[in-house]
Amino acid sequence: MRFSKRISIAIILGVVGLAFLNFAPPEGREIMQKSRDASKLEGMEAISTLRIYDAKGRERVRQTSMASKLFDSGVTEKRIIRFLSPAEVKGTGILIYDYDERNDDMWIYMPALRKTRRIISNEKSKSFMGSEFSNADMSAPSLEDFDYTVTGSETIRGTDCWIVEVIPVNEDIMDRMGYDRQLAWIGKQDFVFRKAEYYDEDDELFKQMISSDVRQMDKSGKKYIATRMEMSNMQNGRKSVMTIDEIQYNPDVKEEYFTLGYLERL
């Protein structure tokens, strides 16, 4: 009869801990990998909208094109942009190397002056074309560059996510980057970001940015695009808004789209 209940409670003891295992949280940096996979496709095409709002509500448009395509097996991310109006941008275009493992690359295109000039490692924490978003928001940064602890998990208008708190690694990173912290909530299900606050040298919120309008665009391999992405400021009182009007999933899109070639013609 002992020997029974040292077997019953062994078998409840080891039920118990098989469910703590399948629901223990992911690691941190597990996370972020698979929210960076879950955005990536083989190829596509698309039609955005930028309005950059000043602190006073004052409305500016810009209207872009963008294409992107996987190289390398995966490993390698290629992305051009390029502005369709006003006039006074339009023919402004970026192309964007991204990489797993390394720092990406980035170009511009001034039309006005004929010139494309690479955009260095202290320029990514600068203003994108004008909005609160940055270069560095045009990317997404090598997962090496940073810790990554889950703190929690919390739901953002219906959406179960986990709370990654984003550290980089050394000062270098943290002016880089723009910020000397993250906190990232990302969906339990699509691993796609719903929410980021972004915290400055004094460790006080100074931008905000929320996504929405979140679209499966490739079934078969669980692809996800947030088609709404508003960054806020929160201490000059500027925001901008990114939405993507047209979107088509495209693994054939050209390759010669991503060249500096391509980049400079008008």
Given for the second form:
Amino acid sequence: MRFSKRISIAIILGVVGLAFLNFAPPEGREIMQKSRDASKLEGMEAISTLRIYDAKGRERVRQTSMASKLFDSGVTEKRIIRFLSPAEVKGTGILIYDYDERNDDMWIYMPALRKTRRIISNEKSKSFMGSEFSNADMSAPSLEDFDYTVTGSETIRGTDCWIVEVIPVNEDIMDRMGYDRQLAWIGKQDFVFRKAEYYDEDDELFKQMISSDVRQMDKSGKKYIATRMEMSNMQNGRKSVMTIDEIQYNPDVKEEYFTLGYLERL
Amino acid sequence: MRIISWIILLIIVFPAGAYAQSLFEGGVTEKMESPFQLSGYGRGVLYTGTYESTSLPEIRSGYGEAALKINAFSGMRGKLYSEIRFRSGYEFNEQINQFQLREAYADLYLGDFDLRAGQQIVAWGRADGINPTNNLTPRDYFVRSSEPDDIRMGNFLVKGRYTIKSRIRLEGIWVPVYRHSVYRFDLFDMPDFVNFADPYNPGAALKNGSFAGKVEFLFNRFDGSVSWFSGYDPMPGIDAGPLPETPGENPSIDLYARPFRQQTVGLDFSFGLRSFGVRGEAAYREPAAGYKGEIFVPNRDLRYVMGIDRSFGIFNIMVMYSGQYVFDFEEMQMPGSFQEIEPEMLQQPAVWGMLGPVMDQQLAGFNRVIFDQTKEIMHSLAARPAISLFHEVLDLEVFGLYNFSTQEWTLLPRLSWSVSDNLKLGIGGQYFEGPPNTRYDLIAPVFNGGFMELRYTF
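Can I get the form predicted together with the partner chain as well, since the one above is the form predicted on its own?
The complete assembly is shown below, putting the previous chain first.
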């Protein structure tokens, strides 16, 4: 009798435990890892347009061409971005080696300098081509650099999302990323960012990103890309919109794109 | 018959394959709607300046310039590139109409191997602005332009580069024909009996070629390279032509630029240290055996540069130390200047007889100034604070350098306003100062002043 009682308690605890496992939200880091995995494509090429609006609504347009490919069994994602317009920046290129577990390598080639220059981590908080996006937004930061907490759920434009609070683990990383705290709304099904808010050292909201027009890129692997990202500066009224005009899933994208030699070919 | 069919099929299919472009390439080459991509700029430039010398007129430069860059047949296997410029206006007190083929080269890409042949500019070195390893293509130190790249000149050369696993790059360069840097000696105060002759150019022969090699490492968080150069230094010294035994009725002295062969081994690096960027460079230069001791040739030297830079939001600051050690350095006793000799005095046999040695010593001293070898050890500190306002619409920067060994200093402020994506207004100034007979003292009359530039890029 005593034995069966123990079994019953164990079964009850087990069922409760399983239920808890089933219904408890995933850990913040797990969500971020899945989010990163969802956006990692074997290879892709795209043409994007970046529109920068000042507080008076005046527009400046930059067009870029981009390619990415996974290396080292998916641990490293290499990305190359080339500026197509305006003429002032045409020929400028950025090469990124994005690693899962360590800080990425980033180089910029500027035709006027005739040299490729390594972008130091601190420069990643700088504006990306005068837009509200930063250099850091062009690559996924190391997951180790942040603490993650799931703070709740919310539906964003019809998509059920986790809300994850992302806090850099030290001041150096805060400095590098250009924010002290981020709130990220990530789709529960596709793990795509739908919204992100960036808070400064006074915990004031200073930037907000809205992602939309999500496209499924690879049905078998459940890979997704948001083809429109709008970054608004809440403090100065400026806004930048990046749209992917054309995108192509291409696992066979040429490896030679992802070299400094190619970057320097103007 | 079947073979002919295959050949016809290949002829039809191969070009399509050769030019088939991915989305990324298509974007880069503008979808190849035309094999030619044109870009360039037009600009108006005005330089103002005053100086104290009474023997030279005041310098005011004003010119219009058009540049056309042509990128042709750009693809995964190669491309053609050229840049031509036409400048017309007024410069260094002269009317100018100047056509320049700045670059014209062909590229061949064979997988990990790239080959570039033609008139081209090569810029080596990871440090900011002061690059001891950069000895390949000449420079025009007297170009009136706010664009630092305009100081660089093209030269005909062949460059090959092999990339190993995207982390190591081997580069080899052959410069078959020498082209010297431009140093406008004629702008300096000289007596009437001094004549600036055409520079001496080594002929186009295989033995007169220059060679260079570089191994570059691109590691995680660290880039660096080791390089070597052997050949004619693009920066020549000044030499004097032979003096006749007697002065004759109208005595004159010919001065001319004369190059020398040298070898340089160098290294450079850049890496991130917390929030700082660290960039450095060092080079050891040794003139070839047949040139050592000549007045137009510098001593062996070791030059080194180390800089750090950091961004604070819209601010950026770069601080750089540069130094130099001159081997076999000997203090020089400067005799009376031959520039102070009156032409009529040259008729005196005693004066004419001592002119040669005096002039040689003067030129040796002048060459030391040109080659920055007036002290055995030199230390300089440079800083460049910069701020970018209104989201990269207005950029302000000041470059300042102080040489602790020679007490020379310079300030180069600059403001750049992007009126629109294509139109940019630049305003700035140049100020050099140094004790008498130092380099900055000599160039101050030529360069001190302000400039304004309006440029439209297309």
